[in-house]
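One chain comes next, on its own, written out as structure tokens in the form predicted alone.
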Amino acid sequence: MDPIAWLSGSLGVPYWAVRAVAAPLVYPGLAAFMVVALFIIWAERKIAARVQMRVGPLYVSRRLGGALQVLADGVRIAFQEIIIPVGVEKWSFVLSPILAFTVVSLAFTMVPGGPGIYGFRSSLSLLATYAIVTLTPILVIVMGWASNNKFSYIGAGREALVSITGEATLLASLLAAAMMYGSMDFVEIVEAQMRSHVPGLVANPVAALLFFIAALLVTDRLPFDLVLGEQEIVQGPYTEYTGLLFALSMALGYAKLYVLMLVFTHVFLAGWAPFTSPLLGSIAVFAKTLLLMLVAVFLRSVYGRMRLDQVASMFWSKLFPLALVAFVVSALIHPIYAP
């Protein structure tokens, strides 16, 4: 049974209105993201500790392997004082992290969580999701500028370079995928893969690889966490933030990663395939997305950070030209997805 239809009938509210609210707030929206974030942060720490032979989360809920450590950290941060340093541009400093997280949350209205589980469906939902996610670097740059801190300035400058570098490759890979399916509608993309029984990862591995690597860059994951630069610029644009504002700025990267891995699931892993029911399809999407995020956070354990010039050279001279190959592959593969 469709849970949205059941809720709509129980509340006496139009179906579209329930869906428009449930998707961004419940699933695949904020409630699901909170669960994913708690698990992924814990898993990232445990994986890094195991690979690098360190302790990792342990003493809070020892019998559960430190599973409640992240929750304890969240409670601690929630009760921290929000300090606004002298010399900052107050309103920009306070509002920019709130607006940045809000903007990312808007993407939950466009990306499906399963069959029929979405806020709004559009023939341009793939492009709209990309556009929403790429608005956040503007607000991160505002954070760095408003902080009136030299480390924050450097982090904001890195954010500008990273966003330009990564988003070009990210967009090219998405356009290659859209060309392959002949659509920018997530639902039609998933249906095309289910109809042909060929997931996009198999049909065009070049576009899939470009998307995944570019997603790591724009979400500040190793080996591309240049914006944070913990060893040399102390969290970059977020250096001056404390309390809930710091929590929002840190959650921003995980939220972008969650959204982009949802997109990867639909575009390259056939979304909710092989299921068609809302419940099983949603479980499939959630499991695939979680697995992709685990792969992304695992890389923190095995890679060091690349230099800024190395990243720029790698993307502009090596990866971005590969997008041309992805377009050629898409042109050759397109007939198998034609209705």
Second form
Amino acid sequence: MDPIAWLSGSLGVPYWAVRAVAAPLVYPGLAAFMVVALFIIWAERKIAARVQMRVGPLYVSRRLGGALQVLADGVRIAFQEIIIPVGVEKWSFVLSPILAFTVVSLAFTMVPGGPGIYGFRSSLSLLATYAIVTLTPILVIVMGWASNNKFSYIGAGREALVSITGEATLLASLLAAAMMYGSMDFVEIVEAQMRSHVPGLVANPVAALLFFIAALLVTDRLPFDLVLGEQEIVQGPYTEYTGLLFALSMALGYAKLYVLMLVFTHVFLAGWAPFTSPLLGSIAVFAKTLLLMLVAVFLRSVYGRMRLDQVASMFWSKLFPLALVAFVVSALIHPIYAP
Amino acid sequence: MAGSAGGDRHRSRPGLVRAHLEAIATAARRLLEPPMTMPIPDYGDARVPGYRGVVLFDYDKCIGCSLCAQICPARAIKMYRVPGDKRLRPGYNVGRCIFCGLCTDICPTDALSESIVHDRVYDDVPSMDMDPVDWAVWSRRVLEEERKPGRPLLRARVDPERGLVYERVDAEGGPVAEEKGEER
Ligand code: SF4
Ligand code: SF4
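Having seen the form predicted alone, could you now give me the structure of the form predicted together with the partner chain?
Once more the chain from above appears, this time first in line as the rest of the complex follows.
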């Protein structure tokens, strides 16, 4: 029944140690993320194509509607030469995308993938996940600075502004939710929602909306993809990257999106509810997360890019004050989650 | 970041939420509609009747009257002296040709004719400027290519209700019944 128990028994390693390795590497960690990334990038291209009345990826695996296109792209990128331009700060250039992706992956130890499927459980895991995810902008700025390229510079500057702008709202909405549940532990948060049969989305829609919008901003999704800004600054901080380093820098955004949507699932969509068994619960969490990511990539074909000052003024003058409203809602609604 | 101009426009505009919902609904509706693009690698684009492509030359029909070289507005046709031939014969520069078709009209013996191709690849610029013999040989090749059974053809039509639609046609432009474009 429990593969982790079986593994720990046959290897003679303590249960918690197996779990701490399995969660970040298999599910909800890297292996699951690979599947999600392959699917979601394909879905993003296909959805954008269909909304624009095009066909989208098709010729790689025609039967599956071109679903293997991303895999083919990945193979091509893997065999591409990694070009290190003359003017770059070599070590920071090479190491920062690797480090950034590693840092995001650390979040997989904290976020559960289902009931009992997590690396570590702590009473501060919500906050720790937030801290880990918001560490990456520093490394992205290092990438932009090390690249020695105007576009990268501008992209890095935007990343600095965007991350400060978005993270304030992100943190505020998370704290409002934590206040509502009286806990910062994902497991307790989900259990509180299952106990009262009210998902956080219904109890505090303001916080949920703010979290979603801020998550779009910190993961460079449209309408806030200022950092990438293809038509303006090529690829922002990632302009000079090729081959696997480019793949890593692209995966970074999707990994962040995946982590944040997992967090959204737990905090606002009641995680593995209505199931309690590890398998069904994991499937529920995975399905909800995937659905949220599909919504996030669907928005790409709805909106255009906002200007930097529009984004800043919208977040600071409207969404952040709205976060205070979310706190008020939490304070009013919080008794329904009382144990 | 003075951005109040951009920000103010958003503030308190009536129906902002509705506008967002409408935008999302529009995109969602489009998502379910079939694509409108033409599946080019699988299907060819049927030529309309009277399509004017590169000019083809039949050496044996030519009487060397030079009318084509005189009428050509783009000076794409020049008369050449061919060794072993008493008369001047036309040579053709595809790079100059504007596909007006005047030469094919004026030719008294129908030595010149229009093809339905004009998108061809040439190795370099000099190879676009052909002397009479080259032109005749090249014309035969183009003709052969034209006759070869190629991809199935589609013709685009604007339907007042459905927008752009594509229908299967045969090489002569006649409609091909039932068989429809592959579902994508
Ligand atoms: S088609 Fe017109 S431009 Fe071309 S060769 Fe004939 S007369 Fe000249
Ligand atoms: S008009 Fe016709 S017959 Fe006269 S030179 Fe040109 S190709 Fe030959």
